[in-house]
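In the block that follows, a single chain appears as structure tokens, in the form predicted alone.
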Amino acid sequence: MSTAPARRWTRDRVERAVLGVLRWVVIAVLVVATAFPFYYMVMLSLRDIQDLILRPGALLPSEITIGTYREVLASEESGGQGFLTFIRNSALIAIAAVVLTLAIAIPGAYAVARLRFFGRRQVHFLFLAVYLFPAIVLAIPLFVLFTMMGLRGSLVGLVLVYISQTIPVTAYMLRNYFETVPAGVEEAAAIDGCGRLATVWRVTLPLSKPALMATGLYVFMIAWNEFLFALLFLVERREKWTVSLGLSQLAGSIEIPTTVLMAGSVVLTLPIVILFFAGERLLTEGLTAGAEKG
């Protein structure tokens, strides 16, 4: 009775087996390293302060409470921290920044990608020149300018500051994507009687949804999380504060329990996490598209 010959452990087989195991080990480590801090933050926000004092190292609460979120979201008149107002302010600023940034960056990016004019290449690189200067270098001149214009302490002034930083990089990203849209598609639209604006609206923008989603989410994240300029322009008017300013106040107070601070952190982080996972596919396509021609 013959038996099948034993498979030899060649170098290639050993390397494949080791790399196969290491791949899952690395994935598991990365998942734990990225997910555990958020998990622990959520668990702390759902714990009672007495439970935290008695069992500081516990990973699961003995009893779940949402009282911390009530305290964070309730208005100051009700004894809370007023985060609902901060969320509204942050949402208004972030949405306005996204809309204005895309409205200005789309025509600029399309012009650089499709039109031929003197200095075209120089304009392309000037898009990113603003990032040669640290934000703190621009903070003082902008503070003085907006104070003279009467915009300090207003949400409108903060939106203007944000779009001045997001328009260049948004135009740069969209320009790379617009160059991947086949010119023949736009030429066919022109043959059908579409003008330049109609072609952009009916052809180019629908084909560029992944890039628009990616850049829009990028701008939203910047406006939602930004702290330095919000502190400079809004610190004197609490009713205009953003979520990042409110969280900074919680972190700097010794009277605020850790559980309430973690609830504020969840409120700041959760909208971005939801938006990211909701648009993850389009975000990935938008960030990688145009890499060959960029």
Given for the second form:
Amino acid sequence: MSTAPARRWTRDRVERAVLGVLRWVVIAVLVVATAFPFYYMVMLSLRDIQDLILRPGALLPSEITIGTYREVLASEESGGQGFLTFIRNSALIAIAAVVLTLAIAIPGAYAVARLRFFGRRQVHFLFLAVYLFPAIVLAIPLFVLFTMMGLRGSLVGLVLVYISQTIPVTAYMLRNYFETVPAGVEEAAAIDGCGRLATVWRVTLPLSKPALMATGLYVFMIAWNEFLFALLFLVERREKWTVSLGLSQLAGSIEIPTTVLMAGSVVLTLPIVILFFAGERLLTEGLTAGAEKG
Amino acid sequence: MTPARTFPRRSRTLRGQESRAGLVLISPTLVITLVVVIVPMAWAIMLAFQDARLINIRYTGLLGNYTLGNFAYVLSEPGFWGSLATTLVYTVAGTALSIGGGLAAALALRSGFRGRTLVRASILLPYVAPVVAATFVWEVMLDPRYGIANVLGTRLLGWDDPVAFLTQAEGTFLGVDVPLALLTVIAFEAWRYFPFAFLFILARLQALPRDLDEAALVDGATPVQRFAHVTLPQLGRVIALLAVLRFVFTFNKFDDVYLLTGGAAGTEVVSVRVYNLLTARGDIGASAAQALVLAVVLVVFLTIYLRFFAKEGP
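Which structure goes with the form predicted in complex with the partner chain, now that we have seen the form predicted alone?
Expanding to the full complex; the earlier chain stays at the top.
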């Protein structure tokens, strides 16, 4: 430290001064780069299209309208874009994916965490392979298969795909958490007469609530945000579109004002942002678990 | 627990019981992975060797009629090698920029200040927001007619004409010809995924033991010296992990490029090509062959990378 009497410009002082300024420059640039597009999204969604065309550089709406939201949410018959239906589809798919993924992954993760069985160590490689495999490769046979089985255009097929896509990470995160639950607590329950399933249900799961919430949120976000499989399976049937698919399909059309579609973007983004920040601590800890160890 | 002797045929030992319980509990996971991932994967490989089109798929048997025709066709198509090169440039640049951005953000936010929580939340927004919404906002911001980027550029920065960032393959920047749309897509990739690197690097930074840094401080090391010789070496492994993860994800990326440009203007990465072959031409065999080439190239790169790092690493 430069507690030395001199006020000379040592290398240390120069670096401290420069880095001290640079740090705030970086923070300012990052905030503008990340927050501005979302501010722009909300701001445009509250403007009339005429206002945007006349004053494209304006950063504040001259007057605020919520007519854009009314138009984007209203059903097609009443002159809107039918986003309310899309929201219902997205929510249905996402909730079904969360419930089913957890129902399947919990026993699997518990088995890998606690029980010794043949192939226990190899399961990781399977998960890793699924996680890293290009989705587009998988998309081809699933597209063909679902076409042949008539599952194209049904939400069930999509839910199946989302389950398979999220199970690797879900099982991995849950297993890590189950391993932190002391085995002694489970043994105590077993001695008190609980069977294996009762032990999991009454002891392990209540203790793992943070991990269950984090993984549930993760699955919900993946299912809500997903685009490729929704595009492949649902594109021909408008009444089955998810919010993501709906926005992407309508974005190309010239008849729909950009500001109305911006309202659609807000409708698509807001639930996810709220959910994420509600469970943020849980989620980021789950995501980066293990990074601390290097 | 059921006493073992009640069912002498089924469970002889506790160990055997445990093993069977484990298999029973893991089987739903395995079954769904098998049905929705492994079997389709195998089928995709078979389709790549068959003359399968969407119109004749019902008559394409599982056996027989295997051919290398799809690969010959895919590899000899004029756009293929260019597309592979585009994918590589996109992947390497996107990976490097997102990790660099994440590192800068993590260093800037390492120590606390008022409002850090808010800044952190803001930084996470691009990663959390749905890809369709994020690409749509970018499209509108970069729109040549009323997008804010062009309005500011022409009014304040003195651009002669609005720039069509997403539909123009070539542009000039400071007198140099640049692949404009490709750079825009790379910028989007870096913008959207630097928060991912930020989260990993920040978690590692905050878990670093303080004593090394303090020892260097006592020895009179300047901030840059401490970063270069103390902090950065300790981040080596997390950055290597991020490099692998981001490389794989970006290499396979479909959504971002497809939504921004549809693969036009010199941004046709391989996964977008696969999609176009599949939906526009209905050529299942060729698209499967193309996708398989993508996967093989990825595996080759990963192997080279891991070999290289296995030698360097601890």
